[in-house]
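First, one chain by itself: the form predicted alone, in structure tokens.
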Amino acid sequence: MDRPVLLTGAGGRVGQAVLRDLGPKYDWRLLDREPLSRDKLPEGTSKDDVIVADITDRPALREAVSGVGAIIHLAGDPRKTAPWTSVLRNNIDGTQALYEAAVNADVEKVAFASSNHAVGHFETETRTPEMYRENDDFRLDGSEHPRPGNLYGVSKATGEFLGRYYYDEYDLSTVAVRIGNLTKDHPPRNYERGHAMWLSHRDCAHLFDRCIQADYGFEVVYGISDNDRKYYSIDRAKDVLGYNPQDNSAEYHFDGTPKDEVPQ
């Protein structure tokens, strides 16, 4: 990508996530509704890069995305828990207006970060839990329709349409990538769920450059890492992103600590 990648949510778990490995890998230009601190900041990058707005503000999108090739889109409301009035603002109408925004600055793609909480109710009480074990064959591969668990997942759902939409009518490229649990040195503890769906740090960040290089048209993805007990297939975000994960929750004991490691 040989022109600047804008970040919407650089701040957050996720956006952290990716600056801390990928770094000064790109020309970035970041967006958040707060001001980010210096060690926020990945190499290469200063204050003069970001630009602190909320995502709904159409003018300051019309700035942020003015020049950029990829857009990677984080920003909204994370809380699964969140009210229909802030997911109806912050990560539909957000969304919304980063996508017009895009496609009338001639953006080449959008990877944009859907949630497993928009197929949250495929997980019935006839499935689970024994779809979070090893030898359980059921999987969600990204072709199936949303099923959202909650308000947020509903935004997320709606998130990817407006991708489809973007990339239907505008030629947007879009892919729409459903984030799984995200933990920093190991699978979330004692929860047999978020093993199933641990997704490493660096393989989200990975995950995320292959969004930026890759070629495609619209694509919905499974981000997770590479795990022996998985209900999410990661198949498509290999053949068509070229995705490459390097870890497995299935490493690690049921409490975190790898299955590896020398006692003291």
Second form
There are 2 protein chains.
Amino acid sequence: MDRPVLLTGAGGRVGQAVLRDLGPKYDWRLLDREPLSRDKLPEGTSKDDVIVADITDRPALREAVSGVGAIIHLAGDPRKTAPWTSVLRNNIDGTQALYEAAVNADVEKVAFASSNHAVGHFETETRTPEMYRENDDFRLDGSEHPRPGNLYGVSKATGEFLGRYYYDEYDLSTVAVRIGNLTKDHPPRNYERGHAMWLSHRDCAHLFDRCIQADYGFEVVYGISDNDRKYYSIDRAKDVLGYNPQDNSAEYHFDGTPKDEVPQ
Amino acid sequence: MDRPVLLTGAGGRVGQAVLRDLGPKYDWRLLDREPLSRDKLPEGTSKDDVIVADITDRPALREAVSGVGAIIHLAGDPRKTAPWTSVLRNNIDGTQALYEAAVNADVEKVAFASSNHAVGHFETETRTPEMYRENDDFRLDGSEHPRPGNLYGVSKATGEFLGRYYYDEYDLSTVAVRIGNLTKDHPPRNYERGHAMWLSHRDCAHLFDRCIQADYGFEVVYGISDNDRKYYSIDRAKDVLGYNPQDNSAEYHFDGTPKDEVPQ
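Any chance you could show the form predicted in complex with a further copy of the same chain after that form predicted alone?
Let us now look at the entire complex, which starts with that chain.
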């Protein structure tokens, strides 16, 4: 990517995981609604590369996307318990504002942070907890319809269909990444579901790197590490994006400590 | 349905088609943001049955749904060219407000007016105009993902997934009806696409009647008459709702006049 890459929600958990590994690789433009402290900026970026603005601030977005080649769009209310008024504004309206700005500025591709909560209601009482376990063969692969588990999940499903529309209408390449459970050095502790949908920091950064590099039209993929126990298929991410994850929650005990016998 | 039925958007085109045939059948409660003139009220209803309120007026909605057994939810901006700010408010926020009120009032089922525009981008350059013709075998059946043709269509897709969520989370029966092209006495004149997705007034009223009567969980169906030329399947509406349409655009010339040889 020759042109700058815009990262929205740069100060958030996913944004920081992306910047930690991909910091030196791209010419970043960073947007967040809070000012970013020095330790949140990758080397080589200065305060001039940071736009402090709400994701629904359309004039600020126009400026932020100018000259940009690709966008990683993470900004939004990240809480699964977020109230409707907040996801309506920050996640739905904010994502439409982002896509609109992208199209008007001739951006090439947008990677959108969707969520496991867009399909949370596949985790029915009859399927759980078996579906969280290694020998269960239930798999979601991105071809299924959303079944949001909460209003936050509804907002993420809407973001996916906004991407579908902007691709169909304007040929803007878009990929929605249904992010699992992001933690850094080990899978979520003592949380079976979290082991099944673990996404390590390095796999997260690598996956969004592939979203910038790969060619695609409209895609929905799952963003998890290559966990032995999983109910999200990562085949589509591998095939279309060239995703090649390094981590696997099976290399850790249930309490999050690494298993000695597995080579790291 | 023993309890009253709430019709939102009662003064609109679809609402009036529903009331014209089903007026005497139910104990109606009517909501519209404009006052309804006498000629828009079915016999047996009085001004007391009408609530004049915006669909995003949550206190008014609470009152409107109180004691109601079923809802036909038609209120919203009906323009395919509606700007984002309008569909965000009237169609997305308004539909969430409606579902929220329905759940809190223990309503049994909601029929939601979705639209052909939720899948408008299936009508690609390579498929059209062949897909509008009788001998083409391309069919959408409701199992496909939305591919909105405009931001109005995005708002309708969101309404569908709101229904999915309120069914999964609260067991509220919901059916999204992707309405075709509604005209009264004949198919749209000189409009091939309109012939393929014609929905006559009597079939429209009958379809929403079935939405009130039938038992279902979460459904997405197409709302068109039994046209010879069609690219929307009505099988699901027949199977699940007992939809039995009477009209067919093939009984009319392209200019909308009836063909003499076909018995009416």
